[in-house]
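So this first bit is one chain, no partners, the form predicted on its own, shown in structure tokens.
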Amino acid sequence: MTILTVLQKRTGPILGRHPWVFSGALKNIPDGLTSGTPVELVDEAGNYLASGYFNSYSQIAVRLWGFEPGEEVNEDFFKKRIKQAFAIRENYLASKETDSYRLVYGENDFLPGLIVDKYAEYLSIQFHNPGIESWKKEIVAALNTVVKPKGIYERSDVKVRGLEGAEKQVGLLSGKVPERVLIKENGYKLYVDIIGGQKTGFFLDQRDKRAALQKYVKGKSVLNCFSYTGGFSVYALGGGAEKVVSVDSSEAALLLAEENMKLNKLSAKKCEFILADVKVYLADQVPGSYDIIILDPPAFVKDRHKVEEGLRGYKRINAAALTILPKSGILVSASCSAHVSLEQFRYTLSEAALQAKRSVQILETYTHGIDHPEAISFMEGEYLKCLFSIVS
């Protein structure tokens, strides 16, 4: 085990057990080690502080996934956090109506880096950075005795890779994986494409969300923009809706939007499907074309350095919904922008409504669901926020 020293003035992030170490905050860094490595962390006394990976020679030096000394980097040290990870989704949230959910949430679930979503019987796996990948063979290894999937693939083709200094790397890692897997949610059945949807397939983080909108929705119209593959779709029309249009850039996604539907059983006459551009889209509607307005955008800021030009996008989006609704109409509006705090969010929503004259009362705030635990000194790790808001 690699022993690395830390200056006694940068301790207390690590001892408040925050996940990262910067290497500003070591003494030194020997030459030659590799993305990957084991190491302890120990004060300028020698006192044991955490444990965890090499990253990275500049920035994240280290990335933490322990707080015991002389623990052994194996096989059974991911199945222990991984073990760890499924009893809390399995206890909280799995049931007979819902079989899919992020089962491990990276440095939440402290394996730095990783992301493991279950799908029914299949998972979507991410490393998005070369340490964690080091380990691919051990943590594949250990979700297959650990959760016993069918089949695991690989989805690690996300930015982060990039800035991280890895290459994207996708395919199948164990067993099978077929084109379409069916998933259940709160009752509801959904198609899922792994191999080539976004993310790991599914945007399971709104599920609870989802499930909320039913309250809203019977006898309403609604608009589902960035819908996607219909999630909030299915569920309005399954609420008792009267019109559900779907609006999406993606021809792909809009065609498994109607067959959930139809997996579903809902009615054919109650929904539409309209590929489009959402900020034109919304530009040409009239006020009071529906009753309910669902904004569940992909993330407008994905660099710190461009957060004001994604809030105006945010602001642009929601004061074209917020001139559309009607009197006691509902905005639904989301922001999955780790660079966007929700008071932030919450801001620039008022913009939104003092442009389109219009109040607005928030009825509900959501975050992030059981199976995305917070690290509590982790706040980097924030990223979705959701306002369900009544217009006037």
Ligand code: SAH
Contents of the next structure:
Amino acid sequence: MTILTVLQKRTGPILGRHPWVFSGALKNIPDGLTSGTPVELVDEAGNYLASGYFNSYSQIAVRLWGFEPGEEVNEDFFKKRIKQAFAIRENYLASKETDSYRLVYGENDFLPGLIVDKYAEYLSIQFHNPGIESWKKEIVAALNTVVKPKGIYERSDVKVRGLEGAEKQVGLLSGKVPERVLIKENGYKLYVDIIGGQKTGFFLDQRDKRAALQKYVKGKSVLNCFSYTGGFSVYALGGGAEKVVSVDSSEAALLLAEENMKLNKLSAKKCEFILADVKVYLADQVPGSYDIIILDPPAFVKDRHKVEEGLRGYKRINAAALTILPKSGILVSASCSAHVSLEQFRYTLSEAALQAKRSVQILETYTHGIDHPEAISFMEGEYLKCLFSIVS
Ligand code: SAH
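Could I have the structure of this protein in the form predicted in complex with this ligand, to go alongside the form predicted on its own above?
What follows is the whole complex; the chain from before opens it.
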């Protein structure tokens, strides 16, 4: 096992099990160490601190995945981690009504840089850096043993790979994957396009928010902005909304949204799909045209140096939505920017309320669901925030 020494003054976060160790925290890095090499970190007195893997291209030199000395890294190691993650989801989330969830959530499931989403009997997988990718064969074998999926498809076409020195990779890794996978979520049926859809195919992280929406929708008109394949729209109509309008800039997403409505036998007369830029669409709406507005945009802050610019984007769309909503209207507003904290997001919504001259009361605050556990010291991992508010 390769041993790396951590500068004494930099051991604190490692003892707190924060998963990222920056190169500046290491006393020295031996020449020729390749990405993915398992390492054990020790303090300057030689005491064991933690285990992880080295990543040569990244400023994050080591990502932690273990806290016991002498643990070997092989297929069994990955089986152990995957079993632990699988148990959380199967014990507390999966049911006859819900067969899809995030199975492995990177750092938070002690497998840094690895995302595995389970869509019914299929897996969609992302390797975020060359270090974790070097263990692909063992990880795929471990997934096949523990989860026994019908197919595993790789969607390592995320931007972060570029920063970590890796090319995009997509394709079948094992078994077969159909063009569309039929999943169940809280009793609803949804088509997921693992191969051609956005990210790993679907936004599983909004499951609990979609369910929470249902209590507000009976007899109401709902505007679902950034609808993607209509997750919130299906729940809204299923929950008794009078009308649901889905707006997105992706035609493929809207076509699937329409299919998803049909799949759940929801009335075609009550739904509309609009291919548009949400910012433009909102600017054209007259006050009072919708009772409920959902805003679930892509991350507006993708870079920690551009937080202000992104926050202005959130303020703008939220102010527009607040201007449209009638008295007692409901705003469901999400941010999936990891660089924006819940506090910052709430403050931005208060600025939007000021601009729209409305009173806003927060009714519910959400982050992720059970399938996105959060390692306690890894604040950076908490990317999703979603506030349900009533407007007057
Ligand atoms: N709410 C969805 C997930 C939304 S993901 C769900 O529950 O599944 C963000 C979506 O915003 C994507 O579908 C993307 O196509 C869309 N999008 C990005 N920029 C947009 C814009 N300016 N106007 C409209 N849609 C946009």
